[in-house]
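In the form predicted on its own, a lone chain appears below as structure tokens.
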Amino acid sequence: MANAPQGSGRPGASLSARVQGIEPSGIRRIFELMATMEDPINLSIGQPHYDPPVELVEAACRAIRDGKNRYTVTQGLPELNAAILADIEHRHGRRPETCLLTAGVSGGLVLTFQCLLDPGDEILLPDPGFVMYRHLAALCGANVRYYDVYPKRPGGRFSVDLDEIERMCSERTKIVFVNSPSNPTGGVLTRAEIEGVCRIANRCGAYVVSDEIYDFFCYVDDYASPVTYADRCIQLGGYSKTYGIPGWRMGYATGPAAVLDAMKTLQQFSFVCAPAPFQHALLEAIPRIDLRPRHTEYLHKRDLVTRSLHPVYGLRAPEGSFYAFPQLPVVNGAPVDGAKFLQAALQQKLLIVPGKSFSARDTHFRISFAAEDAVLQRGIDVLNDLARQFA
């Protein structure tokens, strides 16, 4: 018998059903709307509006020209593991067992999502929270439960409810996730906050993994990673958002040297090792860079979009990360309709991500202030235009 030709039977056939569920990032297909746009208000996209720092870039050109352009061991070059390892211990006064360096923590969430979860394992995760995590968790065929921390009063913080926690957690439960600073909130969790997930985590056995993509961008003062508090605790870092490097693809893993040893085995599997001239930049140029100037400019940008944003919003001052998740205008009683709200924002070449791309409610969206000062203040007045039509 002749073979069938590719793509006959069933609709979808050729492809797995694992990948049939996920659909396309909204984050992303607002990114290639931009690209139809003439001079558009982007304050979608999650990245810095800043180039790196010169030192960086010459070190990275220099290493290229050093011929530092193959493969490093799996898990990144020792010098850098260690510092990164110093480094979390000066911070959080813990030192993890290992670190491996991973391909940006999307990487990271990859190997770690697939070397804990197995099919049937539950998975804790924060609502609203980044989307990634949860098509990563049903790629492992794991059950998502989700813990609520929308604020619980009218202009109150994003938060958690440790007895909601508490009570979510089972024998079942594999992993507890924490992301603070949060995207798409900008909620920074209270040390008091940490340590009783932690608590949670550790008496019934769960792994917490924590991703702190942003901790450069914390505007609080007492700052606190699940490092500190976790038995057990995979921490996901990067530099893409601290040194204005999302295409260089650099971030790292820490922790417990029996998982860490498993996402290596993975890695080598798949992206084989992060980049190795990026990997030699950052070990040479970060001890000689100053980026305080840039948290600065960014507590700046921070105060300027909750001190001019129209009351209607409801905005409280974001704790952390360059995000600003403010609530759709209230109608009636009740959030104006969200792909309404985004459409009359696209009217006006406005781009931000609706809530919905992150949660279960439609009640929210999201705005990143990593953009120029003129842009910002552009976005602004249109956001303030809109909430006196609707509201």
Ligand code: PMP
Given for the second form:
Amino acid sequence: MANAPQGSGRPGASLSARVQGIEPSGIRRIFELMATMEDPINLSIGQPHYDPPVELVEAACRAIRDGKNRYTVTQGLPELNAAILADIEHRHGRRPETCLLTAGVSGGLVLTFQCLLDPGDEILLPDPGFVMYRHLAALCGANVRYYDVYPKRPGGRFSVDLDEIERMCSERTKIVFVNSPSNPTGGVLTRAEIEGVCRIANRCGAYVVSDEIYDFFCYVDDYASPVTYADRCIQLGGYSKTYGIPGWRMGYATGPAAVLDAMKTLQQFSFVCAPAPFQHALLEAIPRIDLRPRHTEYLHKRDLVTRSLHPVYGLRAPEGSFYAFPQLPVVNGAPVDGAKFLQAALQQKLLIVPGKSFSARDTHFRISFAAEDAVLQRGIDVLNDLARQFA
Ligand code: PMP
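The form predicted on its own done, now the form predicted in complex with the ligand:
To see the whole picture, the full complex is given below, headed by that same chain.
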């Protein structure tokens, strides 16, 4: 093989076994498809529709001009670490031991899984859930078990069944994973549910890893984090969605030093540090930014989607994030084929994500309401038309 041209040989022969089971994200495929379409109605998008606040953009430009372009220390600027920890203590009544700036929540997930999961360890993941989790767990050779977060009755909430988690959690369980507000369901776990999950994990000696990237987009009054209740919590937070800066690759992890120190060491040998000028920009600008109007705007979008899709799809109001996860139209007692529904939507230029991308089940689909109201309305009209077509 030494002299073989690149890309020749047996298919996949040069790839590690570890990556051969990993398929490209279905969402990426939709992204590529969209590039070929004229005037698509894109409700497949996983980022806010707005640009970052001007104060933040200016702070970033200033940081770059002022020469803040070198590496920072691995864990990130100490002042930013301190500000994050103070904010968490303020919001959740408990101060995590330490903090690490990461290359987005994605970077935090890679480091957390690599540092906690050995081959054969169990991790409990939500079904449906964000696609990245299961692939990163598989890279570690971990056994993934899924707990069900689908509504237990028609019109019910997307939430956890604590009895099920209790049955699944054992001394083999290394991580109980929580994502609230959820991608793709829009569900937010209640304080009692969060407390319940943490109680079970505490009893089993498991870590609770909490992906809180959508914490800003919460439409219920009480937002609870495992930080408050878990004995061993790795909390992952991010700036991509809140500030409209997914391309900046900024996130953070908090938790016990015993784990975070290992994550820091691994970051030294992988991502090195979170982007330096953006750390400076966030540190400087966040105290001056008022995002409340954005929150109100997204609450309105959530209400528009719910009001418009409830009558035909029975959609219940998402409690958080900017996703809704309606059920596929049901014909003769069974949901219509997800692929056919997606295809029919595409014919009307509407891009949505099949539930199958997030789940073993093919009963739902995800729409993102992070779009201009006019685009959202066009998408809603197509969806209501599709429901009639499939009925
Ligand atoms: N977690 C969830 C639930 C997400 O939806 C995303 C982005 N789609 C991420 C993590 C990763 O976000 P980032 O790396 O941009 O912080």
